[in-house]
Every structure is written in structure tokens, then in C-alpha cells.
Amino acid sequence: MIIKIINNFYHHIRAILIGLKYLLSPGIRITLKYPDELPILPENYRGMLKLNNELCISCGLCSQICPAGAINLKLFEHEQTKQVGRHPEVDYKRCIFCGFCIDICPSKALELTRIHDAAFYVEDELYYEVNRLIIGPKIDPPCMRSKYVISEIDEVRGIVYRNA
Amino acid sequence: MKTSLSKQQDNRKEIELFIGPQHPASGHMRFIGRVDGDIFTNFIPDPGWVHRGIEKIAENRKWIQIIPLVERAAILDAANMNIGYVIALEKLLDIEPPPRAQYLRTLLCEINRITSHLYGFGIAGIMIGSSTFYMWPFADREPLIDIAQLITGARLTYSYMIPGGVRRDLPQGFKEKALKALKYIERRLNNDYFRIFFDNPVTKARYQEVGVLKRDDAIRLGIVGPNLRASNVKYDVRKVEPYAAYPELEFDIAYEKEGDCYARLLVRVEEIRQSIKIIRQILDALPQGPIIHKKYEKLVSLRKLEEYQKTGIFGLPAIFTVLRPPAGEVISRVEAARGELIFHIISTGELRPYRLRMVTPSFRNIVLFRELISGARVMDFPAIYGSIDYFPPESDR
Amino acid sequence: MEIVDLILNILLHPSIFVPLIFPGFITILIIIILLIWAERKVAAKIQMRIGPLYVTRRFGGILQLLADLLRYMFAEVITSKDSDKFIFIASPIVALTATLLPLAVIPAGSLLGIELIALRTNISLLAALALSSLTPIFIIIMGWASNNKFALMGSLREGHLMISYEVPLYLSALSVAILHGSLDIVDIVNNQQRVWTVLINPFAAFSFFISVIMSTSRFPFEITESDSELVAGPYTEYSSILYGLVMGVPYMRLYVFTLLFVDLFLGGWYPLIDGFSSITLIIKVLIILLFSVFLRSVYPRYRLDQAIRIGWHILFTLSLISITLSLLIIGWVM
């Protein structure tokens, strides 16, 4: 009984001390101040798509494999080269970013971009026609102070963010 | 279910309490309990609020398109859902992935097991009021999710395993980063978590001798996963019916004897330790070689093959769009983070499966609510719920 | 000029100054705003987060609560159809008033040469304790008037807890009175000029402090409004400014009790005397307050029956021990 009380008391103190330790030790935080700090994602991150229409062979595999049915094919004529082909269009309302389309593309016409957090003012903008898919997604920094950071895994602090 | 409850309305001593689906602790589900004073005399879970019909949708998807679909059952346990389906599909196709792919699959599964258990800890923590133990495990998932992101290119929905292998090889410098993250999580788990939560007398008071599941009951009810092992049953599909690289790896089955809420949490702690051990072994003994079955390696275009040899990113062969496994019926069993996951697939040799049955661990554990909470105090409900690590979307599918 | 003097005289008169400015209403408002901000910041620091930041970014989000209060102010007061509307709306307001009542008899040192006690009686300790026990009654009424099962269960819990914390609270306070031979808090404070009560009778201090934590539903005794099963306990149905009030009540209660705790156990306004002795008092109060809100980030909550058991088994025993100790010390000194 007495031992149990002393043991309990000891563990109460230990819990309070670990709380104090984290309260007083400087700089341990894992939060990314998201709109102010934008992470630079690793290479090969499965973000939004970009189309290289010169490589596209109009095979339509991307549209066939897409699990969400986000890719449609459309007849497209390039303005300068007058090249004609059935090129993919992406509906980001449906896209689940699985990256199957990129992986199956035999001619590497579809590319990954590391952008995934684009926001749109109009619903229709979510539908990327061939023209826009060729240009690829662009995002403006969400706010004036935004700066890019690289996250690194750290043994002591979990994740640290270094300015890029 | 509901009619049987309303028949008991004449009992004026009790009140009927509807917990959820809009309630801070119910999750995506509802509970119907009858309260007598401070005791639940009857407690019935009412699931189905996040039913998405994954099994039915699967009948209308091509075989390869089901990979992202089954992941959605438990998004924070995606790799284990994925491997279960892919193993079943491989049985149908009668192919065996190369050893390196097996190891990479196991690696991702174990990372996912850790993150899933950490998520469960967080929920268990906030349910009994410890806001710090809500934030810490959630924060500490982050390094591990970063590692998984390095392998697969996505944070949660990996879609990493395909029939015959995996989609990508490890990137450069992966091992150092992974070891750092493991060291971090190990230190946090063994020191800080125990000091603030597991050894905290308040936690012990809330968890110990609460919601005791006896060994016989656990077996009789068909409980799976850590909840089963906390009741002193050493049953782990990874040992009983080894898949992927598990037969070659060394690890122990985590188990506890008591069967109470505290034991269920400690089993998960031990499982995280075992997972860390497994990941370390994999990183040390990763075999060289291809990551995809020979059959498919030949089927991609030359340009893709170049990329594969250079960067380790293997494309999907075009045949996957018209994959037609031979007719047959297969069952695969894997140990997901919350327990045994079963896929039962019937193929008629078509583009799409005839039937896909997915028995998720949460689905089998849901009976615990009725068994453990009936007769418990009202304040034990969140403690037991947290300790079961029940995940409604996984159960509802 | 005479009018300015007159207004100043009225304002600085203890019976106005104490309830209105210090340690009364305005001080409480400032302290609550700072305290809730500090609570969130402390929790955030321990939990490796940042906490409130974007309201007055330069000062670390210190005005976050003010922004919240403004939002509460302009939100619609929703009263459910079946609630007892008059009681539902009146009880938070009355609870708030009742919470502030003990301040009338709790001395708070002196500021600018004014003795800060609104009403000096020779039974002020008893009066303070009696007045402080009014608030839980209104919390129970809130839950009843809400006509909500969760609110009702929360009120029942408050009722259960109230019995188990009030007895040790009063007994340990009375053991201080026995020790100092007076029920007048001013006398008790003056007696501690050389040595604080907490050093003479630590049991009383401990059981008083834990009872205070319990009575103001701080962790690990945040049982009344434990959100994982009761949504928000008795406050479930409250919205807008009424919710702002009921949310403030436990904090005000904590402040009042902390003031009493410092007076009884930590030597009140000593070592400073006269002039600005209130400053020492308020510093002590702030430290205790910070510690009590810090506990949120360390503990889960106890179960109801465990809390009641702690109240009767540990705290009640400790308060009896403290009374015995006080009697022994008195006998030995005599």
C-alpha cells in the first residue's frame, strides 16, 4: 500500500518533470507554419501532371488505367507545329494522385510536378485542358511572407525545417 | 437492432443515450447505450455511417484500378491493405515477386504499422483527456510519413505494390534518413511516452483492469490483431502464414497476459519496437536485384526501361490495363496494423473481378464494443474505445 | 477639479475599488485573457506546436481570447425548444456573480496605501468558503435547464464531485484557522509574517490545492465537462456569449480560490508590506495559476468514481491529518 503510494507519487513527479522539460527546452516544434513556410517536396513526389505533347503518342493508356476516371482524351492540334493527336486532359476534381498514368505512359510524355497544393477560384479551373496541361500547374505563393523550406529528419527533434 | 432497444422503453430507471455520429468521441459511427446511473447496461455499436461500398465498386473496376480503391478502407494503413489485395491477385496470376520487391513491401508495411499504431495512441490519448499524448504521437508520425513519402512519392495513399513487385526502388540516401527517424521514434517511445502517458498514474488508473477481455472470450468472438494478442493469444498472421519477406526476418509476437485496456496499449508499444527491429534488419539485408517480376520487366517500352535502370522507377506495363487473371477463387491473409485482413476474390477471367470480399480487422473487432462496454462505467467508454483502436472507415468499407 | 477628486475618491474607496478594479472585475478579465492564452501557449510548447499566433502576431497571439470573445459576443444565443428558458439564460449570469462574491471578504494587500478589502469581518474565512460553494449549484441548474442528457449527466457528476471536494476543502481551510487561532483572513495573513503556513502544515496546503483543482475542473479532474463522452457536460447546449460566460466561470473560480490559497498558505502579501504589497500577492497568484493550467498538458482525466475516491480516501484523510497537526502544534506552543 505504502509502496504503491510512493510509486504513484514518483510517477506523478516524473510526468510533471517531463512536461516542464518540454516547456523549458527551446525550439522543439514540429509544426510547419504552412502558408508562411512552404515545404520543398522530395523528388519524385506524386503531384500534379504536366504533358509534353511532342512525346505523346496518343495511345490513351493513361485514360484507360486511371482508377478515378479523371483523364479524358481530346483531339488536339498544336498551334505552332500543327501536330495533331488525341491528348489527355485531367479533371482534378476526380484525380487521386496515384500516379498510375505517369507510370504507364510508354513515351514519358506525362511528367510529375512536385506541386499538389494548388487552389482555384473557379470550379472549372480544376479541369486542365491540353493547353494548360502542357504549361503545367502553377501556384502563386499563398501569402506575401511565404518562403520555401526543406524538411530534414533529425535524430533529436524529429523534423527540422531549414530555409531553402 | 433499434427496435429491440425501443421495446425496453418502459424501464424508467434507465436512460437511452445516443452517442454519435456527431459527437467528439464517437468517430464516424453511432453508439446506442442504456445508462443506469453511471453504468452502461446495454451498449450497441451502430456502424455504417462511412460505408462507401468498396466491395461493390471493385466489381466495376479493372484489376489494377482496385489497388488505390482498397487503400481507402483504412487510409492510414494503406500499405497493409495494398499488400493483401496484391498477394491475392498474384495468387490468381500465379507469379511471385523477386526478393528485393518482397523486402521493400515489408519495409513499407512495417513503416505503416508504426504510423498506424501511433495514430491509435493519439486517439486513445485524447479520449481519456491527455492532449499531450494526442499531439505527440501525431507529430511523431511525421518523420515516418516522410520516409514513406521518400519511397513512394505520397504521404498516405501509397499504391506502391503492384502485381509482380513494387513501383519504385529506394531513393539515394534513404538508409541514413530512415535510421535517423527510427532512432528518434525509439527514443521518444521508450522515454517520453512512458513518462508522460504509460507510466502516468492517471493513465494506469483509467486503463488497468478496465475492459478486460478474457482469453476464451477473445477466441470465441474471433477478435484479431493486437486486441487478441493482449488477451494472451500468440497469433500473428506474419508468423502463422508468412508472406512477403517475413519468413526471413527475425521478430517476436508481441503479447500481454492481462487483456485489459492497458495491455492492449502495451502490445502496440511492443509491436512498434518489433517493427523498428524489422525495418533495421531490412535496411541491413536488402537483397540486390530487380524490383519487378521478369515477365513484366520485358513488357515496358525501351524508354521506360532506361528510366527504370537509371532511377529505379518502374513504369506499369501496358498489359495492366487489360489484365485478365485466369478464372479462380483465392483467399489472402495478411496482418494489417489492426489485425488480420482477408481478401477473398473470385475471378471469372474477365477484366474485372466477379466478387471481391474484404474482411477488415476493425470489422471483426467491432463486437468488442458490445462485449466490453456493456457493464462498464460511462467514463470507461472512451478509454475502451481508444484501447481497441477501432477505425470506423476500415470497418464500414 | 472637485468633481475629479470626488470621482477619484469614490473609485479609490475600497468598497468600489475592490470589486471593480483590483482584485475584482477588471483584473479578473485581464488575468483570464492572459491565463487562457498562457494555457494554450504552454500546452503548445509542450506538445511541440506553436499555439495561437495570428491574432496580434507580433506578441505571439496574446489577444486571441479577445478575438474569441468578440466572436461569442456577436453569435446568436440559441436556446433549445424544450429548455427551461429563463433558468437556462439566468443561471450562467448568476453563476458568474456568485463566483465573484467571495472577493468581497478576501483581502488582497494594499495598493496606493488603500487596504484592499471590501468588507472586513472576523469570520471572513467562513464567509468566503460559504460564498464560494454557491457556484456549483448553478452549474447543476444549468445542466438541468438544458434538457439534454449529456448536460444532465454532467450536472450529476458536478454534484457528486462537489460533495467530495468541498469537505476536504473546508476542513483544510479550517485547520489553518485553528493553527492561527482566527477566522479572519487578514489575521491569518498577518500571522504568517515570519513563516508561511505551507511550511507548518503542508498536508493542509496539499489537500486544499488538490480540492481547488478538482472544484475548478482542471486536469486531472476535468470530469464535469469531459468532452470525450459528455460533449461539454452541463455547458453542452450553451452558445455565443452565454458559452463565453460559462467557460469563464471555472477560470474565475480558480482565480478566487488561488487568491484564497495564497492568503492562507503562501503568506499573502508578505514579504512586502504597505504601499504596493498587492504586487507580491498577484505574482504568487499568477505562479499558482500557471501551474494549475500547466497540469492540462501532463495529465489525462480520472474517472468519476476514482476522483470521488481520491476526494474521500486521500484528501479527506489528509485534511483530518492536517487538523490534528494544527491542534498538536497549537497545544505544543501553548
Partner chain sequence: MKTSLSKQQDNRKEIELFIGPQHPASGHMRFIGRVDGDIFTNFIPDPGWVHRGIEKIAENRKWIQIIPLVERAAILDAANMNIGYVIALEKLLDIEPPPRAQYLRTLLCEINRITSHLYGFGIAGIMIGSSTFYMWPFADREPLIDIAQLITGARLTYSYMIPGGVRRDLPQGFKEKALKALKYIERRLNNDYFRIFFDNPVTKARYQEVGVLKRDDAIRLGIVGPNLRASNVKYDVRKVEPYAAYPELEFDIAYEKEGDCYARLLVRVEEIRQSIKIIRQILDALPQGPIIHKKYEKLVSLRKLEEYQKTGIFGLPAIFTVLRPPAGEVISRVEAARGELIFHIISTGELRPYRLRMVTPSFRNIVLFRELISGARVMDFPAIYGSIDYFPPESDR
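Rigid core here is just the name for the largest C-alpha set that superposes within 1.5 Å across the two forms. This is a predicted model, so every value here is computed, not measured. Residue numbers count along the first chain shown, from 1. First, how it differs from the form predicted alone.
- A movement of the C-alpha atom of P39 reaching 2 angstroms or beyond is seen between the two forms when the two forms are aligned on their rigid core.
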Second form
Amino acid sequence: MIIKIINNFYHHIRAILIGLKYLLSPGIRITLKYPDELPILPENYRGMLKLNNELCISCGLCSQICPAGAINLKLFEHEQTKQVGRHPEVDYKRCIFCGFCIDICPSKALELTRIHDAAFYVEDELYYEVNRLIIGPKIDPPCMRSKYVISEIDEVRGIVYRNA
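Mind sharing the form predicted alone? What's above is the form predicted together with its partner chain.
This part shows the chain on its own.
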């Protein structure tokens, strides 16, 4: 029992000392200065969704597999062909960006974008109805002073960022 208490105390003190090292060392920083520094995202990054309406076959598999229940199907009439089908809508309040909907789509109508940092003023803007999902997410371009950085793991310092 005493050994367990001493062991826990040791690990707590060690965690506090690591936190103090990052707090008090001016050259060591483990966070980005967002939006002045933007991370370069990996190729398989799972961002917000975009729908290719031409490819959607209204199968509903995306809605069925969504573990968070973020995808609902809604009747939608295609403007050019006048065909009516059930197309997905996404509620980003619930989406966990798992990518299951992308994996299961037989016609590859859903695709991931590289946009992850969209901001909204009103909660209702987080719901992407069919027309908005077809257009895809839009964000303002990064400010001119933003620079891209690459994160790396340093054995001593932890996560470090270098200019791309």
C-alpha cells in the first residue's frame, strides 16, 4: 500500500516537473500559434464532407453506418434531371469524423475535404443540408502572415515544429 502511494506521488511530481519545464523554458513550445502557424495536414486527413450529387445512388448506407447519428437522408430533387432521391445531410454537432461513411459509400459520392477549421457564429450553421453539402465547406483563406509548419517528435523536447 505504501509503495503504491509513493509510486503515485513520484509520477505526479514527475508530471508537474515536465509541465514546469515547458512553462519556464522559452525555447520549448508544444503548441501552435494558430492562425499564424498552420499545420501541414497528412494525405489521409479526415476533414469535413463534400457530396458529389451526380454519383449518389440514394442507398442510405452512410446514414446506417454513422456511429454518431450525424447523417440523415432527405428527399432531394436533382435540378437538371428532375430525379428525386434520398441524399445525405450532415449534422456537424454530432459528427466524430470517423470516415465510416466514406468507406462504405459504394459509388464514392461522399469525399473528405482537407478543411478542418471552419468556424460558425450560429449553431444552426453546423447542419449541412444537401445543397450546402454539394458545395462543400468554405473557409476564409489564411491570412498573409500565416506560415505552414511540420510537427515532429523530439526525444528530449517532445513535439517540435519546423518551417515547411
